[in-house]
Amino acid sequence: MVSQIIRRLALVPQGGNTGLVGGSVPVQDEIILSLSRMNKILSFDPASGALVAQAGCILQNLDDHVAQHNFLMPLDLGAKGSCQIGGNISTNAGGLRLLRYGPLHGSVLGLEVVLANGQVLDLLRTLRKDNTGIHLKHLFIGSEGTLGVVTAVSIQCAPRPSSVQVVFLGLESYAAVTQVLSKARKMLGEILSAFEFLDAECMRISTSFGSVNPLGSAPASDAGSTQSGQIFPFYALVETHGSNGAHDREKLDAFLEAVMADGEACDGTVAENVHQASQIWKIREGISEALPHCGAVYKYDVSLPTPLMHRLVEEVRAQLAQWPGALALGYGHVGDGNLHLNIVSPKAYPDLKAQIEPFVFEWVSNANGSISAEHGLGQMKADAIYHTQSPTAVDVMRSIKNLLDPQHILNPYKMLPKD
C-alpha cells in the first residue's frame, strides 16, 4: 500500500515515465514508487460516462475500455500506449484534442491522493456538481506529485463521435494558419476537436524518417498529402468530432470552399476513410519520433498568443548561425496556443543550450506567455519558474508545499526553484 510506504523516506512517484522535464526521474537517492501494478479499472457508468480507474492505468487501455460503451478518454497524447492516466493528471497534461474536450481540470471529477504522513485523502467522487468547500483535487492536478501521490481518480469521458473528419492543408504562411483556424472556429464551430500546425522542416523530418512519405511513391489519399505532392511553408491538420457524418462533411466542404476561395489554402486532401485519417496524424504525431534520427535534439514546450508562436521559432533560427547544422522546427497546437519548438543538431554543441535557453524563456516572458504548456515543469524548468509566475505565486506554492509535505519528501527538488 502506497500510505505504508510513505512515511520518512524521500520518494518519487513514476508512471510511465514519458515526461520531457526529469519529473518521475530521482535527482539524488530517493526511491521510485512506481504505480504500474496500480492498473485496476474499478468502475465505469455508461449513463454518465464517470470513470473510476487506479491511477497506473495506461491511458491507451481506459480509452478502449471505455470505447467497449461508445464513450473516450477526453485526453489523446502521442503517447497513451505508454504513459499512465495518475502521470497524466500530476502533470495536467494537455495533448492533441484540448480545443474541443477541455483541460483536465475541467474533466477530473474526483482523485484519491495519498499524502505525505500517509494519510488517504478520499476525494474520488463521480459527481459533475459538488460544492461543498474547496475544491482540493485541483491542488494535485500538475503539481507534479510534489504534494502528494494520486493513487486513483474518477474522470468525466465523452461520448464517443459517430462521425470523424480530417483534413490536411498547404500554406504559404504562418499568417494563413491563424486565418484558417479563425475560419474553422467560426464556420466548423461545435464539432471541431482539433486543430494542429507544422511547418515545412516538420514535414520534412517526418516524412524523411516516419513510416509516411507523403511526397514520393505512396498515392497522396493514402499517404495524407496534399495533392500537388509538393512541399508547403506551413500545414494545418484540421479533425472534426460530431454524431451526423453528412452534417459534418458538409460543413467541412464549405469550410474548404471558403478557405480555398479566400486564397489562405493552397491545396490539401481530405480523409476518405479511417485509414487515409491515421495517415495523416502519422505526419504531425510522427515529428517527435524522428527528431532523434537528425542529432541531438532540444525541447521546448511553450504557451503564446497564437499570432507570435512561429515568430519565436523565426527568431531562434537567427540565433543559430554560428552552430554549423542546427536548425529550429514548431509545431503544436495552434487550437489552444501550445508551441513545441524544438531544435535539432548534428552534434551536441556544449553551448548550445545554455545560449538557447535563457533566449526562449526571456522571448516568452516578453510575450506573456507560458514556458510550460502541457509538461510541467519537473527539474529541467524548475528554476525558470519566475519566468512566467511571480515571486509571491512562488512564495504561495511553497507555502503549501511546506503545509502538506513539510519534510519534502514528496518528488523533492521539482517544480520549485532553489532560493
Ligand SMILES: O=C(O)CC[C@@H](O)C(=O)O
Contents of the next structure:
Amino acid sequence: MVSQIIRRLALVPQGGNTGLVGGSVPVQDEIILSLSRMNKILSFDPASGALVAQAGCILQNLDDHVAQHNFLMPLDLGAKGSCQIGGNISTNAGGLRLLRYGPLHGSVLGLEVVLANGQVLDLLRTLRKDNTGIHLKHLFIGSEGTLGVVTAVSIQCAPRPSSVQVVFLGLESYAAVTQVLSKARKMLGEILSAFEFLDAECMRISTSFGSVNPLGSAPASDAGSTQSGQIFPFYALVETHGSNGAHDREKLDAFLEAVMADGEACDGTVAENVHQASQIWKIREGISEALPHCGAVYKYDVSLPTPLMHRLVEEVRAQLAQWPGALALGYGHVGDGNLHLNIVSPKAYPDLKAQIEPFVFEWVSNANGSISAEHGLGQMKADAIYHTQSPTAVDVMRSIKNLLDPQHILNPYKMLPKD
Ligand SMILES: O=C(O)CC[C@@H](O)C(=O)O
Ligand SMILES: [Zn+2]
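Now that the form predicted alone has been shown, please provide the structure of the form predicted in complex with this ligand.
Let us now look at the entire complex, which starts with that chain.
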C-alpha cells in the first residue's frame, strides 16, 4: 500500500469477478488487487448470529459454515459458488431473498477497510446498535471499491429456516403477477422469502438450455386449466422460509387455493421435496446463464414501480422489429420492484444498443425508477448516473471521492461519470 501511495499506481479490487457492469475489470493499466487469499472465517457467535470473515471468503462457503450452527447468510445470489463477500458488500449485492432479509445496509454490522492513503479503517464491530457519530460503514457498501478496499466484514446472519416451501405458478398476464404478489404478502406474511417472476420468452430460453418446466408436462390442474403442456405468458416462483413445516404448508395450500379460485393463477405446483424445489429454482437462476448462448446480450437491471415493470419490456419489444431475431425478455425480483430486462440477438447490432439504451434509461427515469437496481454502475453504466441521481447528489459523491481518494487510485473510471 505504502509504495502505491508513493507511485500513485491505480488498482482495481477484485473478488469473484462475477459482476455484470465491469466494476472489477481494469479499464486501462490498473493493477488487479485480488482478495481471494484473504479467505479466513474469523469468528461466529451462535448466540447473536454475528459472523466475522475476511473479504475473499466465497459466499457459499460462509453459508455452509453458518449452516452448522443453524444460521443462514442474509443474502443469496445465483453466483454464490464463486462471488466473494467483499465484492458483495462493495456492490451492495441484492439477490434472491432481499424481500425477506433486507439489503446489506441493514445486515452489515461492521467493516475493515483499507483507505487510499494506506490507513486501515477498523469499523469491524459486531454491535447491532451503535449511534456514535456518522455510520461510516455505509460509505463503503455499494461504492464499488472507489472509496476504500473492504478487507473484512462483520455481518448479521439470520436463523436458518427449518421449513422451505416453493410454489411455481403459471399466469395469463402481468397484472395477475402483481395480484398474486399482493396475495402472497397478505397470506404468507412473515414466512414469504422470495417472489420472482419470468415471462414466456425466459421460460423458452431457460428450458432450451437444460431447465425443466414443472407446469409444461403436468396433467391439467384441479382448477381446470386447459393450458398445461403449453407455455404460459408469465410465471411466478414463490418461496417461504419458516419454522413449522405443517403450518407453512397449510398457509401455502390456502394461498394456492385462493389464487386458483380467484382466477389469478392458471396452474401451479408445490415442490414436494428439495430436488423439486431446486429444479424450480433452476428455471429462474438458469435464465442468466442461458442468455449468452443466444448471441449478443444487452442487460438492464432497473427498479420500477411494480405495476409498470413489464410494460417497459413490452415497449422495448415493440421497437425491436428493425433488428431481425432480436428478443426482449423480462424477469426478476418482482417482490422488490427489480426488473431484469435483457435483449438477446443472434448477432451484435451496433445501432441496437445506441438506440435502445437511451430509450430504456429515459423511460425508467420518467417513471422515477433506478437505472441500476442491484448490479451497480461499474464502467458500463457510470455515465448514465444522472438518469437516477440529481447533479447535486453526484457532486456530493464526487466530494466524498475526492476526500477519501484525492489521487483517484481506487477503482478509477468506475461508478462516477467522466465529466
Ligand atoms: O443477468 C441478469 O440480467 C440478472 C442476474 C441476476 O441479478 C439475477 O437475478 O439472476
Ligand atoms: Zn438479480
